[in-house]
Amino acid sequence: MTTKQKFGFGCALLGAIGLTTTAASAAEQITFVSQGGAYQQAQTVAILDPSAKKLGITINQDSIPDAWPAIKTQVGSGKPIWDVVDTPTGYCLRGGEQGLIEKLDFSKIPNAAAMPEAYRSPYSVSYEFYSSVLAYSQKTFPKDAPNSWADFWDVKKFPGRRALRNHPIATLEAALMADGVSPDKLYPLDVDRAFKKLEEIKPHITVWWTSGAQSAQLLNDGEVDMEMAWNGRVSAVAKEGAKVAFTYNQGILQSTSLCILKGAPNHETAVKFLNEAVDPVHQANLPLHIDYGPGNPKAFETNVIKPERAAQLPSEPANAAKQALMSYAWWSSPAGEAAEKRWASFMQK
């Protein structure tokens, strides 16, 4: 069987509606939604095509940069079109709490049941990992580079232009680690303490970036000397020749997860697919095509990922041990939602 790709939003809902007509004529198929671009192309080769072939199903694909509004619209209509969504884990949790996402029966998803509890929730299972890391210019810091968030905050020892993401998620965690909180003691976040620490560094932030592409451009063009950035973005510009590097020390390990829409039209097949998608071998194939780590740590036991490649990945056990694992449960809680709202007023000061 095959995957049928339909990338590019703007018409994702309309596209999916078109796919529904096709769905009615086939016994075993699902509609899978991800974020498009190089990432979705990589997962098609590594995970989706092999899963479709092994299960004997057809996987129709759609893509959308932010699935959350469409999830609410589709489920709210009572006739959801998508089955499985690859989306930031927090949306799966928030959707589960709001009755928009199906609760998972892990007895039918043995590959996920075998994963660490921290990597799954009643509504989701981790699919891939990336990390918010401290990145820097090797031209500015040819040696003795910043290696912690305390270093990032130390403008005397490490002078230079700085950038942070214009978003509280991961940024508050970095502030607390800069203030001495251990990565494994972050949650529940001390929000007051985090914002107080952010007030210290705020006058020294040259750019508050709003997209991964912008963060990569800042480093690549030498507009900043150090910043918070996603590891894959830094690796990409480094491969193109930019003199930049990053450290996983005190990185914030984040994931997207798979979840199933409430009332998904092909629920039973979606459950089968979800189990197959986190198969260790399929998961091990993903980092062969893109700089993301597998969601299932057993992928590192398959010998598919060579040691030198594993050492570059955010979820490789030794790298993961240096980092803070993002608590999406906290960020989807009332306290987390309040922290997100507080961010806007912090930026407007």
Contents of the next structure:
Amino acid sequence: MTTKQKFGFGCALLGAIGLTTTAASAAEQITFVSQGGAYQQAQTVAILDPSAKKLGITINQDSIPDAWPAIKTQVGSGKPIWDVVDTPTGYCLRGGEQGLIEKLDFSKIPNAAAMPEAYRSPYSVSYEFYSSVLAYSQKTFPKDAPNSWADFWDVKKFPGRRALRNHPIATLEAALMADGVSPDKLYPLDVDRAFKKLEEIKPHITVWWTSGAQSAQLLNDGEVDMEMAWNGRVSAVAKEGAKVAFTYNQGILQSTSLCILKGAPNHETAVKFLNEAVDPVHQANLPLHIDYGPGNPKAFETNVIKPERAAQLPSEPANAAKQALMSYAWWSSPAGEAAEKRWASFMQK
Amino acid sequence: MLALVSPALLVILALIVLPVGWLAWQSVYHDGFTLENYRRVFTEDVYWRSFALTFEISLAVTLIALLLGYPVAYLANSLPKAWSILVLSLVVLPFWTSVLVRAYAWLALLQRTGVINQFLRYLDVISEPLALVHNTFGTVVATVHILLPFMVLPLYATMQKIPGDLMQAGASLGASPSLTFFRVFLPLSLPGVLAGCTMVFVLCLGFYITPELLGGGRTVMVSMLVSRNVELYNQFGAASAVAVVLLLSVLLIFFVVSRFISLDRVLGQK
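Switching from the form predicted alone: structure of the form predicted together with the partner chain?
All chains and molecules follow, beginning with the one already shown.
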């Protein structure tokens, strides 16, 4: 934990037990929350520190693997201590509908206003992209590797042990693509059809993984021969020498977004920061430090990212074209929430 | 007197009574009083299955831990002091290792390319790796290992209090060693058995990390239900209701057990 993070954490603690923090604010500051680990370190170097310097503000950092319950409790208590959260886009949308997230005024966020409409919502701006891809062991499949979700479902042509994420998001999309739905025609998801297709593969799933680290371990140790995994996890394992690879074909392109908590203590500074954070140059810096794609596609026009590097990234236009763009709007709709609830009974049957 | 204990009472109030009270409140209040959350817990399949599975696993773990733990405690009790310390430290040492580390260690042992499968294949005992983990079996194995000290220690404490004279008296009256064991020693050690079983069973009810890592996603125990309700389904009320039901089951078990033995005497004894 850096001093900044410690400070943020301290504030969080104080706030949590209901004390008022009267931080002497000589300069403007915000508290920014992300998911920690290598990812937060990378964005600190690429985006947070340069933004703080340029705007002349202090960015206090806090990290939490899953921000949603904390957002709910903080805003629910009426006195949030966080300002900006980097979290899966669905939470920003759901939070917006439940009055936990501020509506954004894009006239004050010109960098975001210039982004494609599919990459933002009234409550959120895409910040970085990752992809749920089909990953496989090159030991098991030295040639003719599985290349589509139909291949993943084809246990005769591609015998081997399989793993999927223990979560309906992206898994239902994969099932529908395996059943022949084209990536651009997924939404609204045909939930019945997706679960029916999942029943087919269920007996062949060895592990339903719950954390990214677990998915990496499964592939690395040869516990499974193919699985759905996040691209950054697979490439990290490959870099360490494991014989594993993945394809962007029919990947599900997902994003985390920035959003501002309702009643954030430093709302105005937070808006300024939001604009700065999706600045194409800062955004282009991110993939130099970690295998995630920039949320702002203009980053690919800055010449900061070399072409061979760009080709590895999930949101690079040619890679993005092979994939399905996840609709967080659908997942946070009542139909999406019903599908999430149905997952529990599907798993336990 | 009250002035002396009031700091302790305040701590208990702030750290236990208030949060648990809030938990209970949250399970029945959502825009007004409602029993909807409890209705779901008691009628929906998903919840039933998890509670049933959790009790089954806890029962299996308790029985296996008793079968493994009793001989160990007996051995530690009958050996000379120096040796019994060695036996007990072998039981307690892993106890000081993080649960997470031990769960991963079991993964390294049990998985398809793990030590055990590799060894069996090397010996040509098996041709295909056995499915030892990512199922209920792996969960039970690791959980037994983690909870074993909670069985051995109360057993040992109880056995220590059984006077050796009684066994000698039995022998002097002509009973064989096995007869003295079954007629004298075993009945006298039963409070330890009950205490150990209660500890293991109750701790197992709330296990989270081990089934999460070794269950392969199919072994959904009650604690995982609580976390999924919060993380995945955003149902704080449902999560609270599950937690309250689990808490009440544990209290009920402690209440029933305390009718038979004085738990604090067994557990508080060195």
